[in-house]
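Presented below, as structure tokens, is a lone chain in the form predicted on its own.
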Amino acid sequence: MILTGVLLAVFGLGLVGWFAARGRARLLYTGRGSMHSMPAYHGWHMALWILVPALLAWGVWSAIMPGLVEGAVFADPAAASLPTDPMTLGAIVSEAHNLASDPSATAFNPEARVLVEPIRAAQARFGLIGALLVMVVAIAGGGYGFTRIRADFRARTQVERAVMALLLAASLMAVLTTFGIVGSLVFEAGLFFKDVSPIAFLTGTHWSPASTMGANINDNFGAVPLFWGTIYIGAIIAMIVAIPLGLMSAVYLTQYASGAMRKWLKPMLEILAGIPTVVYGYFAALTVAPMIRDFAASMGMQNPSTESALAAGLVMGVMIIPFVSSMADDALAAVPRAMSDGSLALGSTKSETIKKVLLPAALPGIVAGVMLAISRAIGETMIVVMAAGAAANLSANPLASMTTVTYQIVQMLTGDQEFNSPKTLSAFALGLVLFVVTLILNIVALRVVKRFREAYE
């Protein structure tokens, strides 16, 4: 608590530090007639000078003080008591902790009450000491901002460098987080394939992770249905639905309504990619697989189950509609209007413009858009979890129960279990399948977008 109201104190103090460099150089400014940066950029520099090292100080001091805590609680003669093994011991001061950030919590181990007084104890002293060492930071940094004020500093340079630093930053976050998805994901399926035979968990045909004991542990890992139900909910049954409904729609909202009448629908059509996934999975549970199962009955199946792949697939085309869509409409958009004009002018009919020269010359736009709604539909999770089902089933039948790599990777990760287990650890190998794939959905796009992109004068 200490340590995140002093960042509010920096904050404010960087704020003060703002209003009288800029106070500062006016005064240079007025006295001297020019300077080589406009007042604001001193007040900007003063305040970086506040902020950066002070933030930097805050940051190093969270990362360093909980083991200055927990040192100072096992130095207490409280925890001369406490038990030596490890996992007891952790278990024990993890309780403490929560006892000490909230007192209503209740109590396991009678234990963790006697380490409540000196983990607050230690809090409060080095929470005090990294304040002051923020302030002291902080006060320091814009002493020396002040001193740089005069009227030949270029001001403007080093705050524009820093702005630059910042935007630069932020740029490598995004690249540096997919480094660390890429590197845990490849890390944790090292660790799976270590014990189970890629060529037999890539090509296997029977998926029950949770049957290891006994036989080969090759045999249980076959994720083969996995991959099959993914790609047939995905990017077949859903594909079906999404790419004629979505790319009519695009023919219709550039080619033939009004203007009144594409201002009024197109939001409407783009409120579907706005909907939650989960409300998308209660429809599909609740509304669309009934009505299947009923269908299903009703045509002489026996016991259709509720849960079947081509609920899930009918409502996530429906909801992949807004990306075949909205894609297919910018390409169309951005053919030229002397091509449909040409056209139309050598006598062709509007329909048969549509057919020869607009949609040839939109296609690469078109099949990047599917391209992509296919890589958002094998990523989609709550629709499978609640309309798919959970067998691994290797079937063409729609009207089956079926799961996805998705739907697995949830079942393996929730819960009470064992992390070393090949059983836990076979969700990260299919993570790292699923993004390969999606991977190379993109890269294809890009590429089809690149090879057969035409260009219009």
Contents of the next structure:
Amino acid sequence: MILTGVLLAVFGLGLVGWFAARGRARLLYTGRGSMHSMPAYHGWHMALWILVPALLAWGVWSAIMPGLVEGAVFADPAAASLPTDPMTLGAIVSEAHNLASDPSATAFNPEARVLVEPIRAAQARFGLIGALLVMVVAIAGGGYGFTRIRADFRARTQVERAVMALLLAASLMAVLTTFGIVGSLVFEAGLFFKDVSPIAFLTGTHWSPASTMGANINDNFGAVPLFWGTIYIGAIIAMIVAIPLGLMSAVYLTQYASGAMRKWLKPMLEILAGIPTVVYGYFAALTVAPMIRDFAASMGMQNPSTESALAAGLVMGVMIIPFVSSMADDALAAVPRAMSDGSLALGSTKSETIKKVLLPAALPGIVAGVMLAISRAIGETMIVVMAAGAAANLSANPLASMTTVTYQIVQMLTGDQEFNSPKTLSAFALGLVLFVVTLILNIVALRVVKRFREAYE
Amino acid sequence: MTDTKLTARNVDVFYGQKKAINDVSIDIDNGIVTAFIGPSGCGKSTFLRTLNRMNDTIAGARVDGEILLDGENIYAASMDPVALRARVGMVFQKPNPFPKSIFENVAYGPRIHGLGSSKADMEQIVERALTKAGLWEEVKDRLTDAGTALSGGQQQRLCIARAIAVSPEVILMDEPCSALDPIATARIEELIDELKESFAIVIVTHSMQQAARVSQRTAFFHLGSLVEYGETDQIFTNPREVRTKDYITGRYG
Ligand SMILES: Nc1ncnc2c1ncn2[C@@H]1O[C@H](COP(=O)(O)OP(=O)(O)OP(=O)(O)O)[C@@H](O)[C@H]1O
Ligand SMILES: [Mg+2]
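For comparison with the form predicted on its own, kindly provide the form predicted together with its partner chain.
And the full complex, kicking off with our chain again.
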């Protein structure tokens, strides 16, 4: 509690420091050129010296304090009578913590009550120590900062450096998170591959991770039907919808639409991209899938399932249209006007020019856009969860129910799951495959786009 | 001997509200080269583009007045601008070969217009166009190379070959040498001189020397108006208008 309060105090001190330092610097200011940095920079420099060390101290203390509290509580005579079994002990301690912060909470273990007082006492003690420490650091930092205020002190340069450090830290954050995610994926997938051979996983055609039958666990983790479902829905059916429609709308928008028309149509198309995927999901499941089922029945199919690759793929295709269209739009716009002028001046019509000059010239950019679109489509989860089904079918029939990598990941990780079973861990292996494929698609696509851009610089 | 190929009567061109060409009337003859000169922004390119209706492709551009090709109004409703551009070809300031092979660049126009039905016919058309453009000897062994891989001067001659390949009656050239070095320029000038036997040629240029070297007639534009039009020799040695004289002697910016 007190630690939260001290944060406010530190920021208050920072504010005070800002004004104090600026005031002090102003006294030194005797005219243009008399100081290296304007007084406000001295203010910022001072505020940084107060805030940065104090916040670091606060962070460190917040990290080590729970350990210190724990130690103090176990050293308390009240803890002597607790059971030693780590599972029960853990439960009791966490209940005691809940009770300490909220006395009305219910406790299943009566022993927890005993610990409440020691916990409160330890928290109060260490909280106070921490608060004092943070304030001391803040004041010391501020004091040091204040002594540096002189006419020739380069506060502006220092502030500039601090800004750069802040920006660097922000970008490192994203990079480190990515590394963390990849690391955990690789680690967990590694555990999975201890149980299941990678070859069987990547080439097997039978997927039933839940079944316990079968002498060989390898036989139940053949992921090919999943890969096939993913490709069939995301890279084939969805693209059959998205490529022609996206391309044609891009051609219309860049080549034919009047300014007013474009002003209306482009935002409309972008709305498509803004619809949450879960909305597409229930559109697929509640509207498109039943229509397709009825159609399948009318075609004489026996017991058509409500879920079908076609329903998921069609809706996913619609979702991807704005993506393909905006990439194609960029690619077409990057083709110099001189190209189409050259063709028009030879007496070709607009559509001949588009077909024979513009589209071929924009092709690399369009291909790259399609690759990015595919990588989005195969990573898409909501639509397939709602409309594609769970059956791991290896079929070319678009009316059949199919499952995808993302769908299975959701299946493996939701509900009550025992951790560390091959079934749960398979989600990470699937995630790793998906990640690698998407990464390759993205890298190749960006390369292509870059080449293409250079060609017309 | 000369006869009139193109006639413009009281032509105005507007970009939106802005008038870029003001009441221009001019006769352009067959078998000679006509040069358009004038300070930057005076409307040379704009007027040139009215002659094959390339202005139609610019949003907001509007043309008033009459332009006759062999006595036929090219802005009449019955005139198909696409068919017109096959008769009045154009070469641009910056060489703009398509990102296709040299052969395909030249074959592009004939294909569109259904010329050269057999492969042999097409090869003949391409060879003839490249020969006329003075490029055949340099590229005959590499026809499948990309047109964009040629040097700037070669690219421009490729663009001329491309325009010739559809057998136009008039060729419009908008500063065709401004992106080229003097040797490539000399090469194109020679070519223009040869081509005038078969086509009416209109060339926009910023170079007085070029206009004097290649053209038989010269038109001087200023602020959207045609100031003076006459035999090139007369314009350069004995201009009637003060503004023309100032411009060709370099007294005008
Ligand atoms: N697409 C356009 N939209 C609007 N105004 C234009 C357009 N093209 C040209 N103009 C204007 O019309 C006038 C004539 O331009 P034009 O390009 O014909 O001049 P130019 O004589 O060819 O000049 P330069 O020698 O620099 O090529 C200029 O004032 C120009 O700003
Ligand atoms: Mg011009």
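Positions refer to the first chain, counted from 1. Since we're looking at a predicted model, the values are computed, not measured.
I want to confirm the hinge position. Given the rigid-body rotation between these two forms, which of T349, P198, M173, R262 is it? Of all listed residues, the hinge one is M173.
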